[in-house]
Amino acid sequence: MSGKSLGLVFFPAFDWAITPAHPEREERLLYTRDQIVEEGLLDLPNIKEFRPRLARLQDAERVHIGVPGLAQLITDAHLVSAGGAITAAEAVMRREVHSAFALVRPPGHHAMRVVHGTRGFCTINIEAVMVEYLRRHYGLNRVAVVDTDVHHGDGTQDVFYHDPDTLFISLHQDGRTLYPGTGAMSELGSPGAFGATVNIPLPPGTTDQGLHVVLDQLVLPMLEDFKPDMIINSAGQDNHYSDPLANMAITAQGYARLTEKLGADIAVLEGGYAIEDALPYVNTGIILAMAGLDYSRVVEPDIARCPRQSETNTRYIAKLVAEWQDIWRRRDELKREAVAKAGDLWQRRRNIYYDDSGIQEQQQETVRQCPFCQGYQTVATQADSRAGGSRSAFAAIIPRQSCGVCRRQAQAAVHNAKQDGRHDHYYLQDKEQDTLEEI
């Protein structure tokens, strides 16, 4: 038996549930599970399963700011989802494995750095808390996530927009048609890490040709210019033609060629809700390109039912294309002209919605542009529930690497906030001392 080592680890989650029949539930990994026991996939001596670890409310809090808490927001289930992730990267690190593929849930995409409940599904971006884990423990620096779910992977975005170091790869169904209508080209990330955020909108009815263009045109190249440490998929399978929340036609033979392309170290689950139709041969076909195994039999029984990409859509992904192509291109040209037109602080206000919880998050936040370091961030969040409720913070946030001057103004900044009195609560979050304190 040929093949690389890889390391599994499952992680249903009984006990966690938005609504008993809500689409993303249990099964869609008890089913997974069932397939690729039939398959023996787990009998392959290349193939080894891992027991997820409880992560620490402290790695969750090394990415979020929860307010009032981030321990009064998650349950148990959310520390063990974001454990398993660990638990992949770890087998990875120590080069037990070659590659590892997390069957968790609860998903993380749609978890932003300032959480106020639960949105998309997600309550803390397991993805981030897993790149941030590394980089606090293995001293990980440049790291690619591409993200393969069919909504735009807005959480993750939020997190790494003003971090140079990390190229964040969105291909999603274009958010004019769907949740959660982000992740347009024009979001390119702030000004000091503008161009590592590459947003690539989809026209619904994308099939495994357009993918397959966009791959190899755009996303591999990418790669290849960007030389990450470490390239992360999350891996969403709502592409997939029978997803009953999406428009897109990808198919469990695109999926795997896809993984096979891309050569992830580490997938994360996200999305996918085509719990019997798509799951369990998107998941193993993944399971089997990571695997360097040979996925050419796993088949959709009903692939009939798979639409043709239509010419229209050809043309547009073309356009696209060529479009980022130029963008990639000039990059450098244009993080100048971004830098230099922003001057010393960068801002933006922003509108966010909580579909889950029903609340509306109202934020500013700026950037400090430092000609030294990444500079620090500030944020400022007022949330009003649908039940009546509000609550306001505002934050100062010190990246990895500051300066001195940095620093002391971010410090500075969030005493200075809490003096005016405006705000309900004051944090700082150090990534350098790996705090998040409540001033």
Contents of the next structure:
Amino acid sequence: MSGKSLGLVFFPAFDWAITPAHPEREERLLYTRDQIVEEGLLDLPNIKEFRPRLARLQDAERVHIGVPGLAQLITDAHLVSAGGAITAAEAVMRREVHSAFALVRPPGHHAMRVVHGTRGFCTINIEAVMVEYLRRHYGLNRVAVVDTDVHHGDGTQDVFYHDPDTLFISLHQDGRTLYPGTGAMSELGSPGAFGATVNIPLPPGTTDQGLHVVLDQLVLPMLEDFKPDMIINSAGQDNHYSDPLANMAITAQGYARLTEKLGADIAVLEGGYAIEDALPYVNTGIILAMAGLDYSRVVEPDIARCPRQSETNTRYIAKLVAEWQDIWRRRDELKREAVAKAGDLWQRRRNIYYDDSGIQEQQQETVRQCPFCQGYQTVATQADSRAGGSRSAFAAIIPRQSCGVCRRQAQAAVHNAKQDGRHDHYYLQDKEQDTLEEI
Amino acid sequence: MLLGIDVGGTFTDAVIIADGRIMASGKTPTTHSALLNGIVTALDKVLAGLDASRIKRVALSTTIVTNALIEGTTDKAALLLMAGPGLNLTGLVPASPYFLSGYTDHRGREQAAPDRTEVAAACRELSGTAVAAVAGKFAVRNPLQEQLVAGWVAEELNPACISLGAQVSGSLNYLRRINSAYYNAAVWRIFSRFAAAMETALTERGLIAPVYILKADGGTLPLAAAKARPVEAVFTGPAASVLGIMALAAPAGPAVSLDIGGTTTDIALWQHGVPLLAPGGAAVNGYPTAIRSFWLRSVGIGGDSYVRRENGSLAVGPMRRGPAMSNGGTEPAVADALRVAGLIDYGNPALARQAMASVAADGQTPEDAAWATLRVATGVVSRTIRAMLTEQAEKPVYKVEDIIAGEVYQPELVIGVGGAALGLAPLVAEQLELPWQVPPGYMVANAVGAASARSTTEITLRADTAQGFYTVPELGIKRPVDKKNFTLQQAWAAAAVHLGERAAAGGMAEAAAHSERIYEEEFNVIRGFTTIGKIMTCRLQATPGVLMPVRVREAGV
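Now show me the form predicted together with the partner chain; what you just gave was the form predicted on its own.
Complete assembly follows, chain above in first position.
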């Protein structure tokens, strides 16, 4: 028996669904439950099952600014799912287990900092809530989040886009061919956090072979350089060859080897909608790999269906890896250039679509480039819903370890905006004080 | 009249119950080398002067299976597995298994067929093995492959017993089913020999009543049915006293029960009048099995627990060095402390004081030493109870509702039975700040439990209407259903019929009359955005428990 102990938070939320026939519905983890219970995984001496706690609204509001309020936009299931991730993380922080896997739903990696509704099946970002919880309560600093879901982890990217202490690496099917359409190599983090966002868009049809080339030649060396205090895996499973919502060709063995190589401290389930043909096997493979057990016998019954990687894809991936290696090598120099170019204020405008809620959001984000701290940020947001309603808000965010100037300017920014009165709601998120208040 | 016999580690107890009252009871030392001798002696004590033909039912709780497992006198069984994809089981099961081709997936669909030539080759290698176990992953979803391979093994190897995984348990958990099936085969010969000798002994005494064996979950099995599932006769001792508590005290609210014996205290938690079951099942020789069992924790504290000073501080148990000094022993024990503290009134008081004086610290009176001893002893028990409560509170749940509205388990009563119950149970209750009760008959609660235990059995019905069939693994059944019209209500009706069949086959037709639904699950099967069927799981059991409450004439507390 292996000496590696694994904590498992298994929360299938058998009584929660977006809608009855939605891919994110009650039975999504039913067959996974059947497989892991049938395998007897919960009876192995080095696997310990934990009951998820309920996250508090404050834990979610440490990350998100809900408009008009987060409480109105979420259900209890979201707080259990985020609480499950926190439970897994705490078991690792307290050294009760070597690593932990939060096999929970609903997922979270498409939920951005500002929340108007549900997008990509996500309302709150459970990994981000977990990371900020650990920073608040355990003094954790440098974190790497490796998102292996087939969809670009746009929500997690957004939450940490200005944070140089969080390395966010997303491997995903190229956004030109799949929801949410983002995740190009050019999205590298705002100037102050340049290079802490790494997007690796892979061509449809990428197999285990291509995935492991990227992992070995890019992801693992980046982690080596970044030296995080903790590695988190956003363990989406929809790169599987049988997934109905995407076009990749990864197998359970491919996922298990990835898990073993990555050696994540905490894995949190994200997507994966081949609920019957993939999830039971992929999850079993991941659990065995995390527990240091032999996973070589986890093979899908229909493995013969899995296509081989085309020569074109092999060449494309080799080129992609080479380009990224070049950017990574020059990242300090590129960062200096980006900071110099941005000057005092860095700004961007974006349109964000909420597919599950039918909301179109326009956002203008401003970051003060501060030489003494991470710099405060403001967000002006307006959401137009399919049903016809419109809602706007202005928020200022004071970062952790903020300097006095940024703190005062952020407070002033939100009060000035309120005096101008062009928005419906005004928020001040103070990460130093751990508060979110409506002004 | 009901006759109950409990073979304990120290004593074998027998009782006769008539009209809910204890008519006779007898106690004799357990004869470990020849278990039957002690049983027969206890039997003859309670039967003295009685017409044995008036006994309507005999129920036995015996250590025969538990001891065989502990002593390693069981058979080595051939273990043949159709493991399919997943965990590598090498080293996780009690024997080296033969891995065979063929497997079934989680929906019960055959994904690969078993291969007769492989089975034949394995059987040639195993030639001469007397007993065998066959288990397939997901056989509870479709038992056909397991039955097919078992048929081949019967022809090729001709063992005296073949255990099938899906028949020892209808629940998911392949690892536990393998281990259960293996041990079932391994203890089969020892149990069969014991059962035959027992039947002879009873017949010789003119007992014509049906004979039942107690199970670890407190139910009983007719002796004939127990011969097919002997592993269920493991760990029946603690189950007997738990049932005794049900018969004597019938706690309605949440409670904690203590069976305080000579060497150990067995702790159980109660809810809604029944004890909680061990999640998954009992562990046998360190291997998890699917054998349903009460959730019990045993600590090394009893009336005979050895008391001494270690590095200046008092230590109690977990070992026993013979009886307490007040009862003729040579070393101080908990019973001496109870005597000096005035909590019991048997045993020699002078010798008890001497025992406590020998463990007293400088300037400590024997009374002080006695109370200090009892604080240590009850501290061990209370800490274990608190750990169980924490574990219960942290039990995983799989629904949002259970997290939001889950009730917190908090016992409201301490119930003590067993020899030292009157002395120790009130002290434990005091530490937990709970009221306590020691019911009349507490000295023979175990035998009362054996005598009054009800027969029980359970079945699992799982319907997959998208595929158009249901299975009942315990009966080896797979039947077609109407894909469009089969409902959960029909599933329950079919489950009730099959429970009746299983009960009748086990010689306990009457047991199915009181049944309860213990698990229900229903999920849609969706393809694209269309519902194409439902998956339903219904688990129904003949309600375990006692035939009637039992009263005792002796004065109680």
